[in-house]
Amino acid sequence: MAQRFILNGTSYHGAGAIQEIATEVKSRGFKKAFVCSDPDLVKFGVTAKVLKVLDDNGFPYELYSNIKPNPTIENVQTGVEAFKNAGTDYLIAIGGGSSMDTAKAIGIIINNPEFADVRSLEGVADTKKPAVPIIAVPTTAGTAAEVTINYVITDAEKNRKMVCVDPHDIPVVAVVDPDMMSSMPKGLTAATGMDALTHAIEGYITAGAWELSDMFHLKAIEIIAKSLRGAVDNTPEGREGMALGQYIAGMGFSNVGLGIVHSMAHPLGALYDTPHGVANAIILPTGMEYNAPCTGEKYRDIAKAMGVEGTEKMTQDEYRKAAIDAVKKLAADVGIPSDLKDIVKPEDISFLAQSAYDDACRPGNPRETSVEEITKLYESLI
């Protein structure tokens, strides 16, 4: 069977990389940018770092910031209209997954107007044309939306997240500059970092995993395990490591899928507006325990990548437990809660379980599951 692998055409990495935006705009002949960034990044001057590059080079732009932490259909719809009215010809997405996901949906709809109904993009949409060109500038080290073919939009009316998968949405340029992440507070750094680790671990054990994706995911686990604590403490080395580690994880999982940790996390964001990284971080150890019987020797590799010593001499039970314990320890060290007691209401569990089962990430899980089993997993966490 042929395996498909899709990555950015161009990516820049390292401190000061945002200066290369000018290089790309000039070389591609872009005229006017539609800049998508969330209100907090605008308020605290993070977006301004990129706008200064545009201003210094005389590049015109329109700023759009009607973007929620879990972006909604309405955010996309108003963005599409604003893009049309602004006379822009490319997008710059500045932020975490929210800004980049919004930009992807806008870019797809502009060039594929038959998908103006945002709900029609859910799943694998049969779009015909690439999105409006996107330059993606992440400000969090977690989602890796700058290198993935996925985006997630919340259907606020139905309290659910729509996972959209489309090779046409991948940004043409990714600019991964750790300086853009230096102002992230500790809690957000921890949550997005654990999201990146979840991408790497789920991507490594997902049903679609193969040698090329395994290479990315194992290296990502290793870098994240070494870097996240430092990133939370805002060390340059930690920031640099997480910027790279989360991108490497994205290169892998975008092409092979995820599993039930993500499918269980998505409904929490839709129903309670729970930050995606926090939801993933809390659920990950439980998901790993559930999936362990269907992972062969992969948890030995995960434990070793997490820095556990002596894995070669461990039994299967020992290295599986060691991998899970290493994830729990990292999560605890960076301040992630250990359960969902303060998030999930017991009366919502049946809705959450059905939503998780219906989620686009669930089929990639290495272990076959059911609504009943997912219900038990939620219950074990409250």
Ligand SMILES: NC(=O)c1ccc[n+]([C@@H]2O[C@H](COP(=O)([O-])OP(=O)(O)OC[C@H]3O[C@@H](n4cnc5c(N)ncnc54)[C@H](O)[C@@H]3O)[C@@H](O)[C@H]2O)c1
Contents of the next structure:
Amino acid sequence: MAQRFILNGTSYHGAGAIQEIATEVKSRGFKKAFVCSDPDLVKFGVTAKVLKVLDDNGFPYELYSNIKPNPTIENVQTGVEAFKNAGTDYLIAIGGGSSMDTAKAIGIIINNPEFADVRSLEGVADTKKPAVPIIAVPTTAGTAAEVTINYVITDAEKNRKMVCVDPHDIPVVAVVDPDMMSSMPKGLTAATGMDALTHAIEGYITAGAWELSDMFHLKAIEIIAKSLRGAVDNTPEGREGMALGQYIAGMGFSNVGLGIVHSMAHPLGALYDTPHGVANAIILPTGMEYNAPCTGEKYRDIAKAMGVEGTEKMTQDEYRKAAIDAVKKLAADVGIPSDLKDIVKPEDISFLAQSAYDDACRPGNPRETSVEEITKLYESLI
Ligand SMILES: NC(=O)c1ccc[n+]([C@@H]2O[C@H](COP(=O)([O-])OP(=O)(O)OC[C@H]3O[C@@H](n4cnc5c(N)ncnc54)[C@H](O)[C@@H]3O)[C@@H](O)[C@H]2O)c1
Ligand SMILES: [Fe+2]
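I would like to compare: after the form predicted on its own, may I see the structure of the form predicted in complex with the ligand?
Next comes the full complex, this chain leading.
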């Protein structure tokens, strides 16, 4: 079977990269931007860094900021209406996964109005036209939505996060500038960074992984393991490393899928509004323990990429434990809680387990699973 691989046409990396937005807008002949960014980023002046580039170059734009973390169908639909009234011809997404995913859904629906209900976009949607062109500027180092073909929208009525997979949504330009991330507080840096590590590890062991995706995931694990502690301390090297590491992870997982750590994290976002990175970070070691029997020698590579010495001489049990311990140590060092006690209510577990089983990331898991087994995994974490 042929393997498909999709990446951005153009991406910029490094401090100051946002200046290149002007180059791209000019060369592509874009007229007026519909800027998607969330209210906190507007309030704290993060969005303004990019707006200044637009202002300095005399590029017109309309700002849309009705976007909440774990964005909803309503956030998308009011955005579609605002886009239609704004006379805009391209999107600039400035923010974390929430702003970028909302922009993707808006861009898809504008050019594929038959999906205006949003719900019909869940899973692999049969859209016919590429989204309105998107320039994506991440302000977190985690989701890599700027390079993935996915976006995640919450159905607030059904308490469900819908993972939408569609090559038509990939941003035409990604601008990965660590200076856009330096205002992140420690907790957000840690959580979003652990989301990126989860992408790299789940992407490396997922059912569809192959040499091309392995190359990205192993490098991403190595860079993230080296950089996350520094990023939490706001060092320029740490920020630079995380900006790149999370992007490289996105290049991989977007093309091969993830697994039950993400499937179990999504319902927590939907039901309790748990930040996506926090949910993943807490569940990751448990997911790794559960999946270990179905991962061959892969945990040896993961342990090595995490910086563990002497992995060549380790037995299977030793390198598997070493990989999981290295992940637990990194999570603890950056302040991630070790269980879900403060998040999950026991009476919700059957809903959570069914929802995780139905999640679009679950079929990618390397180990066959069931609602009963996912139930036990949640129970082990509270
Ligand atoms: N598209 C994908 O492939 C993909 C992958 C993983 C997750 N997701 C989705 O992305 C969403 C999570 O995105 P996220 O983790 O990037 O967080 P987010 O976009 O939800 O942002 C979280 C909070 O951090 C703030 N923030 C962001 N950048 C900041 C900065 N530089 N300085 C100060 N504050 C900042 C925001 O204002 C917001 O309040 C979830 O809905 C998740 O399901 C999407
Ligand atoms: Fe994620």
